[in-house]
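Shown here is one chain on its own, the form predicted alone, set out as structure tokens.
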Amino acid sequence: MKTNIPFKLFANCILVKGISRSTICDLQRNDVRVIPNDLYDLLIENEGKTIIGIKELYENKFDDIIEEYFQFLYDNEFIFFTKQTTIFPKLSMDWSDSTIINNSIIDIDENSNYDIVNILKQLNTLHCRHLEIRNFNNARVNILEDILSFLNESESTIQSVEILLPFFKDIEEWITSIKDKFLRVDFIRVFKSPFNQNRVPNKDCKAHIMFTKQNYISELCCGKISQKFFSANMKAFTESMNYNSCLNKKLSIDKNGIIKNCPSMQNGYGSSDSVRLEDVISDSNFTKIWNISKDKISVCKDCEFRHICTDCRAYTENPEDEFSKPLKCGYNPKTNEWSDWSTNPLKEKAISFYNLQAVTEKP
């Protein structure tokens, strides 16, 4: 290490601080750190500095405590060193997308009936790039397949696909059957499979397909939070930083074709087989929520994780606060410890509130 030059940190990694630790998430390498909160209050207090200057500030008391520091920043190349400090900017945590509604949301069950297709119109003028159908019982591979043939067949805005439905005894036939349509699909989620398997892409099948043994009884599955989910890349770091990183710019069609900003929430603006998505995203009740970010949630906004981490506004600890903690997030940013959100008993009443007894039973 240059300890007589000044240091700067590397634009992409960007310093979030919690309320007993704090992260360095690098934007770049999809990659995250947790480092004490006495390293981010030295950081955002000292960057351009040399490390000889910053011992001189502190009387040489903690020489190799800050010598272990910088090594681990240095090692991990999240710092460099230059006498130009003034010529590296920091990176815009803005955020922009020319879309009206950049993703959305369809689910269908053996019931449903609605007009899909209209729908798929409707989101193709309001520019919508990713779509994903989720099927929760019986596979509609009929309505599944009317879906990919309307967006190979017409110039749709929508770039990427994610299915989700049931294992059912032919389903290999199927999806061979019908693959030359998967030109949009990127990721098919097979659940309650005999068998657990993933198989990536290739020259036979452009798509992702994962088989699980795991359930997802309906819609009441949604809105869990875990370390898995978290995701260090720009684009959705600062989109976490201005608005919701789950809602924002969402338009949701639960399975009895009710518009919705998420399937799992309860308030609908309406079928969509009489009412026009343009018309409900200009209503500001249904926009609103867009903005709720993770610094307006309550516990959310003391978390080291807050803007790598999904949100979830449908089930909230207290439904009667639009900026309570995600109901299903087991993580106390206080204690820094993970637990079963399901068996708190502090949740048992949000549970009973929401119905969701049913996701809460182990098997």
The other form holds:
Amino acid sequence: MKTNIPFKLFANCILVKGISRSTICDLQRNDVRVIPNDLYDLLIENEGKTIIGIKELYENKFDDIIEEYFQFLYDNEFIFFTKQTTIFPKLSMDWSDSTIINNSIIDIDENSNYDIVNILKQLNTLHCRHLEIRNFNNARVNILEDILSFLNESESTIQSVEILLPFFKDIEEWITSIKDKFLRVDFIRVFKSPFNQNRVPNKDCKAHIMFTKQNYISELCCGKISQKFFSANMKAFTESMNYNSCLNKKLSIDKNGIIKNCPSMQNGYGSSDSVRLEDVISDSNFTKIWNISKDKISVCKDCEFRHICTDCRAYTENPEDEFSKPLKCGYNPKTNEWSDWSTNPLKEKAISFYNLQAVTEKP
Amino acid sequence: MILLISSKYDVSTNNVIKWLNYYGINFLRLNTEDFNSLNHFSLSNTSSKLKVNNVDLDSITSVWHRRGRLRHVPNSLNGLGKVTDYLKKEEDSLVKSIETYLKNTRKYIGSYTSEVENYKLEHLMMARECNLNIPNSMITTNKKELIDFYNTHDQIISKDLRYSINIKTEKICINSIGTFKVTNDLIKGLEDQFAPIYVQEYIEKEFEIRVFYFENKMFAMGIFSQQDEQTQVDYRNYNNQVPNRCVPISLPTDIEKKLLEFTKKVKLNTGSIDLIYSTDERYVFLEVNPMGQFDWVSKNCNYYIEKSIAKEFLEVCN
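Can I get the form predicted together with the partner chain as well, since the one above is the form predicted alone?
Entire complex below, previous chain first.
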């Protein structure tokens, strides 16, 4: 450490203050470190000063702790020392995307009979890049194959496809039969499987395949908030700073063919067989939810993890309030403790409002 | 309509295309790997006309020449030895002339001619004329001169003058390792006379700077390859796991001005410039690459360079 040369934070290491503690989100190396709020304040107030100078500011009463702080920052390469402090700007927090709709969820169950190809055609003109197809209860592999074939033939803008489907007897053969034919498929999640297995992409199979014993009975299973889903990357972080980290530029079709922000949401914008997606997108009611960033959501706005986290607007603690905390989040930023959301007595009312009891029951 | 000349495999081109689509800008992409049928390039007293792959290029308002050049010799004529060599030379003259024609009549960004005439020594001289610092450099065929140069500098490096070497025959395989330090042992092994060798003083750096520029817009990134000793010792392994820090830089105005003047002087309206910020606090120009990758600069600094490039063409189209 060079204690007599001014320090700077690397621009891609971003400080996020929570109510009880803060984080350094390292957007280059996808790393997150929890720091005390004292250190947050120290960094915000003193960036560009020397460590010697900072110690003096505190009348050399806290030299040890300041030393310890900066050693931690230096060891993790969050800071560097330079006299050229003015040429290093902050990282721009702009987020921008070359699509009208970036990603889409299409749900199908055994009764779904809406025209999916019609939707795919429209998604193409909206420059959609990612598609998630969720197949609840019965695996409808014919429909899945039709979708994938259409994407291939039409040279769709959709680059990646994620499939959720239930386990069935010949599923291994089925996966083998589609994996080389449909290179857009990059993730297949098989639920209600007799075994748990995670197959990462390799030279034989470009798709990530996951078998899980868990059961996804319906769209009610969505919206869980967990540390497992944290991601500190530039695109997601900047999007979260400006827009909703789940729903921005998303358009979904629920199992009945209704156009929605997300299949789990109550609000529908008409049947996809009769309403054009373009018209839904020009409806400000549909798009205003895209602007609900974490800084606007109660509790989340006090959370040190808010910009590396996912969100859920479908299931919230107070169904009446569009800025309410995600229901399925068990984190308390005041106490910094995680608890099980489904057993929290304060959430009982909301759980029964959404009919989520079945989802919360332990097997 | 915009003409894009690029490699099929160039990710940056694809990223710009996404934004062209977003803005609804028409484009024609011609890939340098494919045979591009030339209908005609015709000249008369009063007009010039160009048609490729049955597309009338008169409707082209601007060109982004990302990399490489078009192929107008059919694949069937490859592999005819000296005849093919001859045809390629004829083709080269044609391709360069078409570039000149388009350049004189339209906005034309990038250049095949500049890509192949990338002479590092010329660029050093031009940079010096623009009052940029350059490293002490020497080209020599003489061992004694090389030893003198070595002795007057703490450390020296060597690199290619133009292209990195890549020779593969049945007997040998030679690949460039890029810039390397020249050691006493290396010099000892040399004959008294040799083919021209390019050496430069090694400059101790605080950080490196990569500047991607497109017309008058500059996007600078600082690269901290010297952050701590651990990085140097276990350089390769460490780097895969933990990449060097790359952060945005706003260059001092006078440096940016000099660089801009330099780009005009070398007639390169897009490219990547490598600089060093030395431990003795100087900005030192190293070289310019006419076809530099900008994807990593854009991503690390959140610059959206691909969007900027598309916008540049939006202005021409409107």
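Because the structure is predicted, anything quoted here is derived from the model rather than measured. Numbering follows the first chain given and starts at 1. The term rigid core refers to the most C-alpha atoms you can superpose between the two forms while keeping them within 1.5 Å.
Peer 1: With both forms fit on the core, has residue 255 moved 2 Å or more by CA between the two forms?
Peer 2: Residue 255: C-alpha displaced by less than 2 Å between the two forms.
Peer 1: Is there a C-alpha shift of 2 Å or more at residue 224 between the two forms once the rigid core is superposed?
Peer 2: The answer is no, as the C-alpha of residue 224 shifts between the two forms by less than 2 Å after core alignment.
Peer 1: Checking residue 211 here: with the core superposed, does its CA move 2 Å or more between the two forms?
Peer 2: Not so; residue 211 is displaced by less than 2 Å.
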